[in-house]
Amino acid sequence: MDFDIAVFGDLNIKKLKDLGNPFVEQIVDKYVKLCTPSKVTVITDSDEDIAYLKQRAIDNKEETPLDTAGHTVHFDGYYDQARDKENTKILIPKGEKLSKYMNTADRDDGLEEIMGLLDGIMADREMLISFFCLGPVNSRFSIPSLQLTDSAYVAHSETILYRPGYGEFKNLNGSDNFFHFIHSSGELDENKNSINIDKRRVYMDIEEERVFTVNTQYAGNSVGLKKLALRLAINRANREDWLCEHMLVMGAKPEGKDRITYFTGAFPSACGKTSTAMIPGQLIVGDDIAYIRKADDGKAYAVNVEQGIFGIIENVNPIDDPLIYRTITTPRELIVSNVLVREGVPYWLGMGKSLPADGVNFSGEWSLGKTDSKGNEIIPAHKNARYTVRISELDNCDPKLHDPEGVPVSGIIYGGRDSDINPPILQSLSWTHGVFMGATLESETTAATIGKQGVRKHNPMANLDFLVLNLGTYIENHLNFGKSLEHVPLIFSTNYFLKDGEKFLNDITDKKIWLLWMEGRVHNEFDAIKTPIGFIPLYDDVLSLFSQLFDKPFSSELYVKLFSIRTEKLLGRLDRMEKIFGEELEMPKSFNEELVNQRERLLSTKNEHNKDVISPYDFV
């Protein structure tokens, strides 16, 4: 392949040629000719190349240095602050159908539209070509990934979030077995924000394992290797009989015991996922996306797809999240986005201190009382403001973060945001029942997605937004994966958001209690009470954990409020689930049976006790 030396330069051409991969060269040639950048820079795994990206982001004014060494701030446009579900589409061939919850477009039409949007979009700009590895390098989990972008902020973010992959591409020996991503921020305003938000598009072409994203900077839309690669990997996992999940990976360490028990966990955005992975005294492998495979010993093993965290910064404070707070307020390479900045210092909502009355935020120059074009008051920092940092910078980073074999999974957690139904912790009655628990997960919406907040949404395995195959197929994969294992992980559900009126019944830090109860159940150290919806803790065990871990009382009255079974509300949720899954094609028979059995257990229990809300003591 001959490249234009005036655009590439000798060194960048050499970097591409050294890969010995004609498929990489074809992709690069195609999109350079389409997007017409005036300059192309190829980024390898070298420290020099990675430093170049950060400096370019600063020089381009996509990032601004802050007072703390290594920290920068990035602002997305006022209307580019969350994942754009409406314009995020799966491209499928004519005649094919997916679940109605999945946003699709005709593949031919979508490709024609996106190629039109990309045509000449990088004129007079620099295209950055980067190579990454999803999962640890030199591993059966590894998926090499190629990123083309005109945003140094996007490329810089990816060097923090993902493992370098130039070497992995050399190891491909010319294979086309990799993902690729094409991104452009599009036309920018004076604040370096995308202007043409009405033409914001995120299109996933599963057939060629590629993603296109244009006219957006918000990382959830633009950082291709995150939630966009998640879709591609879910499709690949379906073909290859493993699981790609929207899950944390963490190691639980009970005090006074010499062991680490690994869990994965799926939580919709803003439902406690990152803070669970960051519980003091525990170890973090990852906070967002996991690949899970069966190993020769019959166990499930998981890896963190990423090496960094793109976390919500709201309410990160020294009391509730001391590990994260210390990390993001001390010198290291770190990006914060869409916070308030005054005199080089960032401020965010819920940080535990008063915020200044003026500064710079995602709306530009800001002062208290500022309104937008519709007269809405602009808050000082966005509720979906973020921080980006490497996990290795955290004090509780697990030594197995980059282990190519992964970590053995003993438990799986499904957690939602639910104010009035589920107890704070449940263990499933079986693997099939656990898959049912994950598949019927509901959560109240937050600022992490565009749209109204506080609406109860069905979100199976916290992964509905990212599925590219029918829901029945996805659930059946989970059922079959468990059947294939000789050592099956226990499955739990958590709910940190149960309320009594407007007051939360649990403190934020109480999640450590529920984690260590789960860890004890894995090792048969706690008994449990069997209820129609799963196993719940005994009062004495919870009382003991609160006393040992927090030197904190735990009343029998609170226990009853937390662990009562609310049969009428649970039956109402089953009604919603029956309607949802009744419209799905080819649901697994065992899943439908589980739904029927759950209803029968609840009705029987309600009739037996002749009341809607049943105390946990009634089951003893």
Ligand code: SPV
Second form
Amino acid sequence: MDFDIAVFGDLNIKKLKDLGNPFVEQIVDKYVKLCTPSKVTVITDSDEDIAYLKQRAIDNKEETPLDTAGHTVHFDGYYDQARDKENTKILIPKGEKLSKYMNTADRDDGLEEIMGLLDGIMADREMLISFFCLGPVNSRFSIPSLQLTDSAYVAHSETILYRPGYGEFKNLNGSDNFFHFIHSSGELDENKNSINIDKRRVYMDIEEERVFTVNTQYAGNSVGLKKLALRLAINRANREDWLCEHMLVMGAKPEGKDRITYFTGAFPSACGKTSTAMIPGQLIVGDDIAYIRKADDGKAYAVNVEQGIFGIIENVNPIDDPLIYRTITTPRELIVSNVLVREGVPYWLGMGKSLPADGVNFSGEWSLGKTDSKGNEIIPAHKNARYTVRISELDNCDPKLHDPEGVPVSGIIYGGRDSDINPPILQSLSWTHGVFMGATLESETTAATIGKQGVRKHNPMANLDFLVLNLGTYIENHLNFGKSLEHVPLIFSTNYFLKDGEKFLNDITDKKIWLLWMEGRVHNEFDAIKTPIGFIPLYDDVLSLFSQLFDKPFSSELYVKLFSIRTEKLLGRLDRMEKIFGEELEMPKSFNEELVNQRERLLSTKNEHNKDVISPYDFV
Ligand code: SPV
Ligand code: MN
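What does the same protein look like in the form predicted in complex with this ligand, given that the last one was the form predicted on its own?
Complete assembly follows, chain above in first position.
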């Protein structure tokens, strides 16, 4: 391939040629010709190249340094503060159909539209070409990924969130076995924010394992390796019989016992995912995305696809999140986004101190009482404001974060949110029943989400937003994965949000109790009570965990409130699930049987006890 020296310069051409990969060269050539940047810079894994990205983000005014050394702030546009579900589409060939939960577009039409939008979009701008590795380097789990972008913020974020991959591309030995992502922020305003939000598009082309994203900067839309790669990897996992999940990975480490027991966990937003990954005294591997594969020993192993956290900053304060608070307020490489900044200091909602009455935020210059074009008052910092930091910067970082073999998965957690149905912890009766628990996950909307509060949303495996295949196929892959293992992880569900009237029945810190109960179950250290919906803990075990961990009492009245089986409400949920899955194509037979069996167990228990709400003591 002959690259234009005037646009690339000698050194960048050399960096590309050194990879010895014709597919990389073809992709670069194609999009340089289409997007017409005035300059192209190739970023290798060297410190010098990574430092260049950091500086470019500042020079371009996409990031501004803050007072604390290494910290910068980035702002996304006022209307570009979250994932754009409406304009995120899977491109599918004519005649193909996917479940109604998937937003699709005709592939030919979508490609034509996106190529039109990309045409000349980088004129007078620099295209940055970066190489990353999804998963640890030198690992059978991992997928090399190529990112083309005109945003130094996007490329810089990726150097924090993902492992370097230039070396991995060399190791490909010329193969096309990699993902690629093409991003442009499009035309920018004086605050360096995308102007053409009405033409914001995120198009997934599964066939060629590539994603296009234009006219957006918010990382959930623009950072190719995060939620865009997740969709491509779900498709691959399904073809290759492994699992790609929207899951945390963490190590439970009971005091006085010389062992670490690893869990993965899927939680819809606002169901306690990050706080579960960060339970005090335990170890974090990852907080968002996991690849899970079978190893030669017949066990499941997981890696964190990422090496950093793009975490919600709201409510991070010294009382509730001392570890994260300390990490994000001390010198290190860190990007905060969509917070309020005044004189070089960032402020966010729920940080444990009062916020200034003016500064700069996601609306530009801001002062108390400022309204937007629709007359709505603009809050000081966005509720989806975030921090971007490497996990290795956290004191609780697991030593196996970069282990190419991954960590052995002993348990999988599905975390829902409801005020009146599920007990705080349940263990499934089998792998199939556990898959059923994950697939029927519901979460109630909170004040933090747009729309009405308290509405139950169904979100199978917390992965619904990212599925690119029918629910039946996805669930079948889970069922088959379990069958292929010789040592099957236990499956649990959590619900940290059970209420008595308006009052939560559990404290925020109680999740540690449930984690250590799960940990003990893995090692056969606790008995359990079998109920129609799964195994629950014995009163004495919860009592002793509260006493040992928190030196706190635990009454049997509270135990009854937490662990009663609410048959009517559970049957109501089964009706909702039957309707949803009844409309899906090709649901696995064993999944449908699980639904029927669950209903029968609940009905017969209800009849046997002649009441709707059954105390855990009635099952002993
Ligand atoms: C999520 O919403 O699940 C996130 C943040 O992890 S985003 O990058 O927007 O997807
Ligand atoms: Mn996520």
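Numbering follows the first chain given and starts at 1. Small disclaimer: the values here were computed from a predicted structure and weren't measured. Between two forms, the rigid core is defined as the largest C-alpha subset superposing within 1.5 Å.
Q.
After superposing on the rigid core, what is the C-alpha displacement of residue 611 between these two forms, in Å?
A. It moves 2.5 Å at the C-alpha.
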